[in-house]
Structures are given as C-alpha cells and as structure tokens.
Amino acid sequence: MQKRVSELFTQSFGSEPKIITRAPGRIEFIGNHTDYNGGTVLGAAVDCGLWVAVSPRSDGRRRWRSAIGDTVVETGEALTKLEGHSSWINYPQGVIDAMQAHGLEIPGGFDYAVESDLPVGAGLSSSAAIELSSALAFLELTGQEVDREKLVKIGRKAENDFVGVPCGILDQGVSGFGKRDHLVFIDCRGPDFSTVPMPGGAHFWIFNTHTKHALVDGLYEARHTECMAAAADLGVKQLADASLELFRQEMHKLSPTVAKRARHIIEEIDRVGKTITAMEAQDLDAVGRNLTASHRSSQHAFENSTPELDSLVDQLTTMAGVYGARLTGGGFGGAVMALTDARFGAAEADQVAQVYRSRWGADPQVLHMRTGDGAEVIQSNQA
C-alpha cells in the first residue's frame, strides 16, 4: 500500500511526496452505541486501512487526490464543506478545522492523495481512518507532535463538529491505540484507553453485505437522541450512570422505545464487562455468548440491525467453530463479525456466503482479518 499511494500522488501530482502515514481501520468487537453514552467498549484495529501521502506548497493551494476518483480536486485555504463525489474531502477537512481548535498550527498549501485497501461500507470505520492518517500527515508538515490522546480527540472532532456526525470515541480511539493481538479498551467517561491480550487461536471473519451504512442519514443521529432522552429522564448525565436496578425501578417514566434503548445500552456496558472476564479466563465460548447476545439486543432493543445481518447472524451461530457473531458498527447495514476457531475456514465461509446468496440475491464480501498496529507515520522527508 504505501507503494500504491506513493504511485498515486507521482501519477496526480508530478512528484515524490514528503510525508506517508497510514491508519488502520477497526472492528467493533462489542460495546454498540455505548461510547457516546460514557460506556465502556471493546474494538480491534485491523490489518488494513487508509494510506495518506503529503508534500507542502507554498502558494496556499490545497489540492486532493483519492484513489476512487479519476481527477484532482483543488480548494483554497478557507474550509468549505464539499457535497457529492468530493464529499469525502470533508474528513481531512475537518481535521484541519479540529487541529485548530485545539489551538495548533495547520498546514496552508499541500498536495494530498489517499489511497486504502479497506472495504467501504462494511462498518470498519474508514472514517476514522481518514482523520488519522489525515492528522499525522498534517502534523508532520507542520513540524507538531501531540500524544495519542490528543490525536483521537482531533479525529472525533473533525467527524462530529465539521461532518456532522456525533460519533463517540470508539473508531478514532480503536484506530489510534490499536495493537497486535490485542484489544483496545475504552472507558469514554475519560475517555481512558488500554489494551486487552486476545486469547490464541481466535480468528475474525468480516460478512459485508454492502447493505446501506450512511451514518449521516438521520438514523444514527436519531438513535444518539433517544438515548440523550433516555438519560434525562432517568435523572443521571449518561446512560453509563445508570445501573440495571435504577433502570428497572424508573423505567415507567420512558416512552416504549426509548426505554427499549436505555436498555439496550445499559445491559451492553454491563456484557462489556463480561466479556473482559471472559477473555481473561480464555473462555471463548463465554466471549462468544455475549457477541451473539449483543446482536440480539441489537436487533430487538436498539433496532439497529437489519433482516440482512440477522440471517447472516442466524446462521453463524449454527455452525461448528463459530463462537459467537454480531454486527459491527453504527449498524443500519453495512457487516457481520464472526468470532471462530480454526475449525472455521475459506470453505465454511463461501457456505454462508452462498445460503446469503440464495436468499438475498447478492453476494457478500467475505474478509479473514487479523488485528494490526494503530495509526502511525511511515515515511517524512521534509529536509
């Protein structure tokens, strides 16, 4: 890959860049719309995400490059939300708006190229992804270091005040804390972040079903309100704040759905915390319970899943090696994890993917992903 963006950026703009930085896209393993609730939520970065190239002008031109797109977008210095095809130039875009809120330098001209091998769609945060990288780059032209804390709270900005989506910490945290073989934890009343070892022998299956997963639509936004509702109405900052036993004892005071949510995400935190215990007995049958059990809260409760992800899910949980499936994500589309041992390969795979064919009339993307490093800078030549 970084030969791929590096080819790119010569190809768009007629020379070497200065600056390669890469970050990884993320699995949410359990934790569903907990982290704008102040919960806690378990994620793993992946072996695959987006590519950033970079090299500085000096006449204040910013001009971008994507690797889906066949021409070279140009904007000025002034940051201007962009619709249609050029719309993902709002995520970069929106990391120079964060950067500067935090009160650091930002870049003025630049050449800029992406380029990923994450799939686009399957709920693996290229989003967070781009803020990353897009963070790192711009970082290091202008000569600034911040910790790794500071660098997903840009990320998060960006998407929440410049795009438009009021996403919690999971996907830039993931992305900026990931580690090999291991799980990223995240308290977000901190938000606090550690790692938790992955237990050996389990594997990540990815079922896209390239179903619409468009968080900025109203239906994500509509599920962050319910939740807010929730909480007020429960008398407490945060759904986090509430135990199951306030819940149950106050729950007359919510209207049917939005009790159906609180619940969701109150009884999530708690599997949360069960599946940390469970990863740290190796008890993977018990990790996969709670996925498959998350899932179902999903489905029922939360009602962010889909009939595409539920028969994908109905028949994971059927199948020898499987521990455990959920979907993964904001939801509303988009894919299915599966937890499994090795008893789970390429040719269990293709019979999910063939019974999803016959049903549903299109083919899933299939994906064995392993965990990966977090967000990183690969190559800076400024001198």
The other form holds:
Amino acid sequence: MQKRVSELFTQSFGSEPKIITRAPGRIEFIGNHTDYNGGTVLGAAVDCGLWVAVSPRSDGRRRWRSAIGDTVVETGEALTKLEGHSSWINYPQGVIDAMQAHGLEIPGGFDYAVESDLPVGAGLSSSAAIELSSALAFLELTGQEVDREKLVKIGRKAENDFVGVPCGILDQGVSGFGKRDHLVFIDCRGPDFSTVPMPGGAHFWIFNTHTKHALVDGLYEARHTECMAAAADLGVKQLADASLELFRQEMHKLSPTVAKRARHIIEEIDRVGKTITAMEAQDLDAVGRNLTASHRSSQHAFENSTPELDSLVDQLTTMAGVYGARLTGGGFGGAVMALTDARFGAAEADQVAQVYRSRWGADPQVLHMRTGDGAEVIQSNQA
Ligand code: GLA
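Next up, the form predicted together with ligand GLA. The previous block was the form predicted alone.
Everything in the complex follows now, all chains and molecules, and the chain you saw is the first one.
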C-alpha cells in the first residue's frame, strides 16, 4: 500500500511525496452506541486502512486526489464544505478545522493523495481512518507532535463539527490505540484507553450486506437524540450514570420507545463488563453469548438492525465453531461480525453466503479479518 499511495501521488502531482501515514479501520467488538452515552466499549483495529501521502506547497494551494476518483480537486486555504464526489475531502478539511480549534498550527498549501485497502461501506469506519491518517500527515507537515489522546480527539471533532455526525470516540479511539492481537477498551467517560489481549485461536469474520449504511442520513442522529432524552428523563447527566435499578424504578417516566433505547444502552454497558471478565477467564463461549445478546438487543430494543443482518446472525449462531455474532458499528445496514474458532473456515463462510444469496438475491462480501496496529507515520522526508 505504501508503494500504491506513493505512485498515486507521483502520478497526480509529478513528484515523490514527502510524508506517508496510515490509519486502520476498526471492528466494533461490543458496546453498541454506548460511546456517546459515556459508556464502555471494546473494538479491534484491523490490518487494513487508509494511506495518506502529502508534500507541502508554498503557494497556498491545496490539491486533493483519491484513488477512487480520477481527478485532482483543488481548494484554497479557506475551508469550504464540498458535496457529491468530492465530499470525502470534508474529512481531512474537518481535521484542519479541529487542529485549529485545538490551538495547533495548521498546514498552508499542500498536495494530498489517499489510497485505501479497507472495504468501504462494510461498517469498518473508513471515516476514522481518513481522519487519523490525515491528522498525522498534517501534524508531520507542520512539525508538531501530539499525544494519542489528542490525536483521536482531533479526529472525532472533525467528524462532529465539520462533517456533522454526532459520533462518539469509538472509531477514532480504536484506530489510534489499536494493537495487533488486542482489543482496545475505552471508558468513554475519561476517556481512558487501554488494550486487552485477544484470546488465542479466535477469528473474526465480517459479512457485509452492502445495504445502506450512511450515518449522516439521520437515523444515527435520531438514536443520539433519544438517548439524550432518556438521560434527561432519568435525571442523570448521561445514560452511563444510570444503573439498571435506577432504570427500573424510573422507567415509567420515559415513553415506551425511549425506554427501549435506554434499556439497550444500560444493558449493553453491563455486557461489555461481562465480556471483559469472560475474556480474562479465556471463556470464549461466554464472550460469544454476550455478542449475540448484544445483537438481539439491537434488533428488538435499539432497533438499529435490519432483516438482512438478523438473518445472518440467525444462521451463524447455529453453526459449529461460531462463538457469537452481532452487527458491528452504527447499524441500519452494514455488516455482521462473527467470532469463531478454527472450525469455521472459508467453506463455512461460503455456506453462509449461499444461504444469504438465496434469501436476499445478493452476495454478501465475506472478509476474514486480522487485527492490526494503530495509526502511524510511515515515512517522513522533510528537508
Ligand atoms: C458509529 C459511530 C461510533 C459508535 C458506533 C455505534 O460507528 O461512529 O461513534 O457510536 O456507530 O456503537
């Protein structure tokens, strides 16, 4: 990928890039919509992601090139929100905006190219990956260093304020703190970040339904609003501050829909804790039961699943070698993640795909994912 992004840069701008960075995508392991409620969450960085190549320019021009589009887009130093094919540029532009808000020096003109080996639309958070790889590139361009926590906060701020999605810290936190063969644990109240070793012999499979997954289209925001309403009705600052006892006592104050959303979040935070205990005990069966319980709660209480995702979970959970399965990420389409042992291989995954195809008339994308390391500077040849 380093060679590919370097070649894309050279082909677009006629010189070699000075700086190359990369940041991984992530799997949401468990902790669904808990992050912006101040809860806990577990995720894993994957071993593919986004690669950014940049060089400074002295004339204030900013030229952008993505491997997906075939043209170079030019903007000036003023940040303007773009639409259509160029809207991906809002993510790196949002990073510049967030760096400024954090009191950091921002880059002037530059040439910028981005390449990806992360499947797009699979719920693996290409947005956090472009935010973090861009942030590292811009920091390197301006000769600044920040700690990991600030790096992930810059990424989140870009998405919240400039792109306009009220996401929590999960995606950026995992892309920033990821470690091969580990899960990233985030207590979003701090936020505090740590890593937990993955028990040996566990495998991740992703089944991407290719059904609509656009957080910006309002459903994610609607859930966010319902959760804030639930916290206010329960008299707590955020849902992570509400115990199950408090919820049971006070739930009559909530509308039936808002009560379902709150129940999902409060129980999900509890499941994250149980999952960590089970991991420490190397009890992957118990881990898997929590994963599937999380999905059922999404399906019935948070209502951010779809019939396609449910059918995948239904089938996967009957198969040998599958510990558990759940939707991963924001929901409303996207992908299911299964945690398996080695008995579940390519032939079994193909069987799942066939059943899916006969039911829905379309092939899911099947990915056997490996965990990987967090965002990093790969090359820096500044004069
Ligand atoms: C998306 C958001 C995250 C998180 C998940 C749901 O991935 O970007 O912040 O809220 O949905 O858990």
